[in-house]
Amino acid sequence: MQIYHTISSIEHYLHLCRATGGTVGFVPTMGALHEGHISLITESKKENHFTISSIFVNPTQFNNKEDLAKYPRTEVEDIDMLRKAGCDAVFIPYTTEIYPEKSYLIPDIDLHGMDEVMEGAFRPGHFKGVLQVVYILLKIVEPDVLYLGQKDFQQQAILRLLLDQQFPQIRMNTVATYRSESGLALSSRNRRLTVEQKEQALAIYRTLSEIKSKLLLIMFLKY
């Protein structure tokens, strides 16, 4: 697996896979990497002849600088877990790459308010700071597919409007939220979770659970 650190070194990487006439599927993460990205990067093989991640963990959109300071920092496992999946290359750009003195021109995306409600309400710019960052990523790595866990709602849908309103030609693979044996969505954050606070999330997913049961039974009951 290829390693690069700079926007020149992974373009020309990019370009050695592209004169093959090869596919490119793309993975971008900001580390602290667990089974479900491992899910995303073995999607992307069995569709692309090339797979790329990326770990850049993206400053702006922390709206808190403690939860910033928190977040696991786990390169070197990250980078194993990414050899060992098959990944051809990771990204891992300097903050100075991705935003240079210069900063890229962001282009004004239509959200629809949708930025603004759920998590947008209570976390505000966290997802104009998640725009910024996978617009550039994507200026940089012009994959043919982007890959995205289910597990992130909003998020994706608000990545599906970048992607409709400023890259057409990139499709999005949303790939089934990976949980663990008792239910609860693998998360980096959640590594910070005690015991009882994991027992306490797990809560909401068995409750939509039964209510997702429920509802199944009543339908074949009524028909």
Contents of the next structure:
Amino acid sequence: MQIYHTISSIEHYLHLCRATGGTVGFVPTMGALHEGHISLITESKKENHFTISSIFVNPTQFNNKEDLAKYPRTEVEDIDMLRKAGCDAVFIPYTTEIYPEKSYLIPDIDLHGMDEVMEGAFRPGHFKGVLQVVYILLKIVEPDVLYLGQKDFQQQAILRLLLDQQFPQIRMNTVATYRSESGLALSSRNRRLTVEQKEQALAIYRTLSEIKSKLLLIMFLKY
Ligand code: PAF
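Alternate state requested, the form predicted together with pantoate (PAF) (shown: the form predicted on its own):
Let's see the whole complex now, leading with the same chain.
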């Protein structure tokens, strides 16, 4: 697996990939990888000739500095996991590569207020930061397909608007949420939860699953 830290080096590699006529699948991440990320790599490998991932803990999507400082960073293990999964190249840019100037570029996308509700209401500016970094990464990688986890539902909906309005040539493939045996969705942030907190987090999944099975039963009895 190739490892690149600069835009010019990854662009050179991608140029060679495209010259073969092959397609490129892209899996952007913030590292602290788990099986959920690897399932995106696997899906991309099934559908494309080349699979590229990125590891970049994007400062502009953290509205809280402490949260950014505490975000898990496991680069050596991440590289090992990507290599074992058969990823072709990983882009691990320096922050100055992505944000060379103080005035950061923000794409002009109409989000219809989607970034201000649900999670966005608790994390002001978060989705604008996600939009910004994914916009920059897509401009660099220019993939055929972008792979995202279904777990981040609101992020996915917002990035769909980005693709529709700025990159209509890129297809989005959303991959099913990867869960541990207990049912808890794998998430980089869950590394910071205690056993007790993980048990509490499971209440959401269990409740939603119960509602779903009850609704299915009602529908079955009705028809
Ligand atoms: O979902 C994530 O890990 C991040 O929000 C993303 C899409 C890599 C952008 O930093």
